[in-house]
Structure formats: structure tokens, C-alpha cells
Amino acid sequence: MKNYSIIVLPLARWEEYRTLRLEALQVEPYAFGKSYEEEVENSSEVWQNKLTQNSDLGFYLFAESGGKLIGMIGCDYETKLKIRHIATLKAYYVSINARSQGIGRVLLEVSLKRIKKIQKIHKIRLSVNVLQTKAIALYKKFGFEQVGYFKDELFVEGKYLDQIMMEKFL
């Protein structure tokens, strides 16, 4: 039974977004290009600006249950003339206690539907850490294919980690 909904977060709730993002960076430090130490220093204005992105630039979607944010996914649209046909998924996270309930799948599904409505978008890309095997499997189920492999792309907690680049054409 579905006990959550997918929402666009109102600006007034920006602090909840901040809390979820910082949780993600602490729980899954290998999964993101930014670190907790970098993001925790962001001003309230930076957090609010991320939520108020113009639809021409991208979006954030959130999973909510019982008034609490339990997951998120972001998308950026490229704006430069030669690459404005590309969307990039980012900041994908589901809280540990909310995993294995299909929330991540639904967040990804709703995001892809939203992206498909943008006529100019032809390709969706993302990067994923090689340790995130469940995420990689999910992306493959949705038609993403590996197109690149970057060795030692991230340096986290004294370790170099590889990243996989994936893309899907619409």
C-alpha cells in the first residue's frame, strides 16, 4: 500500500529539503559529488534558490510520508545552445527507513515523465558510483545504458572511487 506522495516542495519548506540533503550526504557519502562539509555551509538563500529553479532550468521532486520528506531527485536542463537537448539527473536519495518500498522507482518514473514533456529534451544522463549496485540496476530497468567509466573520479574518506556514466535517449 502506498503511504507516500510525490510533491514539488513549497519554498516555505526549504529547511526540510536542507535536512534531507544533509542526511543524504552523511548516510551515502560515496553517492554524491558534493560533501556534507561543503553543503552544510550553504546559506539559506542557496537552499531556497535550488527549490525555486525556473522550470526551464530543472526541478526537484520529493517523496513525502506523514508530512516528512523521505526521498528526492533533482534534474538540471542544459541551457547552452549546443547541449540544451540534455537533462541531467542528480541528488537522488531515499532515506534508509523508507527503502525497499518502491519510492525510488516512483521518484525516477515521475521524473522521467516530467522530462519527456519537455519537447527539446532528447537525452537524459546521470553518473552513479560503482558501489551503488541497486541504483545501477534500477537505472538499467528504466533503459539507461552505461556509456562511460571514470576511474578514481571521487575521493571520499581516503578512498578513490569509480563512477559510471549512463544515458537514456527519449
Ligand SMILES: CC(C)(COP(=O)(O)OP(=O)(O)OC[C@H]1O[C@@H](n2cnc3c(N)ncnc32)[C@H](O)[C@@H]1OP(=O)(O)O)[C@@H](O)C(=O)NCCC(=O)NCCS
Contents of the next structure:
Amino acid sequence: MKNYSIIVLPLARWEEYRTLRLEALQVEPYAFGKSYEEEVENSSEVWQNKLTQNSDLGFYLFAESGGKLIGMIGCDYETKLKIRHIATLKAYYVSINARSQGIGRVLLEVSLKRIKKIQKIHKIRLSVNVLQTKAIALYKKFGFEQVGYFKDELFVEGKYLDQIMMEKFL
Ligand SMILES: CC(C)(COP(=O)(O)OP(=O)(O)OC[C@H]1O[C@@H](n2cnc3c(N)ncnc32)[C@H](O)[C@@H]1OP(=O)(O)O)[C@@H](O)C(=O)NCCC(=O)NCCS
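Mind sharing the form predicted together with this ligand? What's above is the form predicted alone.
Now the full complex is given, and it begins with the chain already shown.
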């Protein structure tokens, strides 16, 4: 897909973030720790608060094409003194019709550049379901290494699923 941009979403467009996040949870129930059934109950304030993280707390980036959001990634910065050198990637998703065109790679690339500018961050971590082989391959390409394997970490649609912990040092 040639015509897309990576943007920070203005707060006024929070409902588009909600729509994309709920799509992600419905389309990929195995990929995320959160559930559609729970998140769909969030109030508008909760969605807005999630989106308005300031630069001290992290960010959300979105891929937009033709005025429509087609991908997203989030990052949380820890704030407690002993762990404030850690950033956690989350909510990484590209809509099915927009996949395999490099958008996921660019979302990750732009996020890592952004995180590298934050002096205090020494390490980036994430957890990913073992079934998400494409995401795992992508994380490895960007230098993430598997450092943990949690068996039966999620219970989704009657099945226990294993999670991999990955990290990358800056
Ligand atoms: C992971 C995800 C965000 C990637 O988005 P995308 O836009 O399709 O990614 P890209 O088009 O940039 O492809 C990324 C790379 O994966 C490679 N790839 C494509 N299909 C693959 C597959 N089945 N297995 C391994 N690698 C694959 C591509 O060749 C590309 O590599 P390159 O950049 O070196 O050419 C998307 O697949 C997705 O939303 N998956 C479901 C949700 C998910 O797993 N999220 C992660 C939660 S931790």
C-alpha cells in the first residue's frame, strides 16, 4: 500500500481508535491479553484516557490510509524509579486487508526510533502468543530476543495458550 501515513491520533478521533482496537480483539482473539468482551464495555473516558498518554507515559501510533485507520501500535514507559528504563510495546495490529505490504514493519520501525530518543529507556520488552509467528519473525528482525516462555498463560476459546517474552536492549 503506497498511500498511507503513520500518525499520532488527535483526541477528537478517539472513536476511530476504539473501532480499530475492537476490530483487532475480534479478528485476532489469540494475539492479545485483553478480550473484546471486556474492552467493548469501556466508557468513552477510558478510551480517551488511553489515547491521551503524554510523552512521559508512552504513545500510540496509527497507520492511516484514505482517512481510515488500518494499523496501530502502543508503547508504555514505566514510571517507577527502579524500572523507568523499560518500555513495553503493546496493541500491535494491522487490518487484514492491509497486511503483508510493509505497514507492520514501518509501525515498528517508527516506534523504535521514537523510543530511542527517550534517554532514560534502556530496554524494550513485549509478550507475544506463540501462534503469532509473523509477529515473532518481525520482532526478531528488529533485534528482539526470546527471554522467556510462559506455558498456559492465556485461556482463549477453551484453549490454553503459551506466551513468549522478548526484549531488546538499546
Ligand atoms: C504482525 C502484524 C502487525 C504485521 O503487520 P504487516 O503489515 O502484515 O507486516 P509487514 O507487511 O510489514 O510484514 C512484516 C514482515 O513479515 C514477513 N512475513 C510475511 N508473512 C509472514 C509469515 N507468515 N511468517 C513470517 N514472516 C512473514 C514479511 O516478509 C515482512 O518482512 P520484510 O519486512 O523483511 O519483508 C500483522 O500481521 C498483525 O496484525 N497480526 C495479528 C496481530 C498480532 O499478531 N499482533 C502482535 C501481538 S504481540
